[in-house]
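A lone chain, given as structure tokens: the form predicted on its own.
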Amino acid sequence: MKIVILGLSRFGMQFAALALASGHQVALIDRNPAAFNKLPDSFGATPVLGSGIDEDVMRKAGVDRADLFVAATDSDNTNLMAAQVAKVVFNIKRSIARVHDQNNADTFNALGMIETICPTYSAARALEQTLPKG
């Protein structure tokens, strides 16, 4: 599977070598030149510098040819738009924004025309499951 990533937070870094781990191929997109120099030698994506909503650099990406396009920089809002322009412009399969407002989640999940993802949520949701009933 070709999976393009926007952004080289930790949690964009974390999936993108767990994508690698199993086999897929990874295109990573920042508009930071310092945030490449994070990644070792042999991380084995293809890194793209620029902003992820330009669609030329989505298009330097493989946008286009993807099968899958996750935004995950630190900003809810550049999440959500480069996560329609892959689904609108480039008619992605699937195309997901990490998102940190669990109500951004909500709100974009009905819509239905990008899935979202609330990594706090989910945590806080996991270890409340963990817990005794009360």
Contents of the next structure:
Amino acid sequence: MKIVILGLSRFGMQFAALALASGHQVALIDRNPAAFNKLPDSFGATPVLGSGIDEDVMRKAGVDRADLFVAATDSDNTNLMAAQVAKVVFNIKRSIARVHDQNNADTFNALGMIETICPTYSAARALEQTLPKG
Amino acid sequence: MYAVIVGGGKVGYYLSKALVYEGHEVLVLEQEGNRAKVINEELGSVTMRGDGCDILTLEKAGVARADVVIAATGDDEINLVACQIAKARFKVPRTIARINNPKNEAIFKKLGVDATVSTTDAILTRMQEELPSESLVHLSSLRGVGAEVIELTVGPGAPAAGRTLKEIQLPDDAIVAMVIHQGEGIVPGGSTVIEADDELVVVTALRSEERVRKLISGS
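What does the same protein look like in the form predicted in complex with its partner chain, given that the last one was the form predicted on its own?
What follows is the whole complex; the chain from before opens it.
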């Protein structure tokens, strides 16, 4: 499927690499030109330079034709806004925001428009599950 | 009224000052310590240090009993998220967001923000009003319906001068709502003659605005 990822954070890059390895088409948006230098030459994603909450940039990255949008910058607020813009402007099927603050992740999940992923919570939860019952 | 203002920059500061002088209860949420101190020294203890997008901070600020939350930072994404959290988690009856990119107005409305104020738009409109040579002023924008109310001055020698409205043949999606002739307002009909120095208030579809301008002012 067609995936657009906003933000070349470690999370964004890791997810892009996994998605490419499973045969998906990936476009990557970042506003920092230097961010793209981190990518190996053989990296098969389409690079798009620009701000991810600008609908013109999103259109250039193909959000209007994509199946999934993942907002993975280092800013929670940027991710929440971008994921919602992908939904209301481009009516994308699935839109996900990476959010560090678990409270905000819950709030926006409950609104039902976008999905949120909170790596902090997921990691803490995974660790907690390895503990013997207290 | 209890107003919580997110962001103690220039907009947040002057806004809180105005509201305090009008006798309202105001709390400004500002992340930067020095900025918070400066506002507190001037307006009394109205500032709390913290992130307006953080639920625990908002809880401490008593947002649940706020009548209005105004997000006034220079970042559209912060303003959007602060308003959405205030609405979804704290049931604040009215949320107002400052927007910097005028394109975000429609998006914010769709996402449940009650009102938006576009700084860029406000400055542009104000500057247009002040330009003496500008014969076309945007009175108000009816963006949602794709229309515009504009005011045109008929200069001497303009295409419309000396002709009836019928002769001018405006596009079907534009009407002259009022003709101001020597200080007097007339609601015109097809036989009304437009004269030089008249001012016209026209309601027009956005797509016909340029054609209307050509037919009346010639520019």
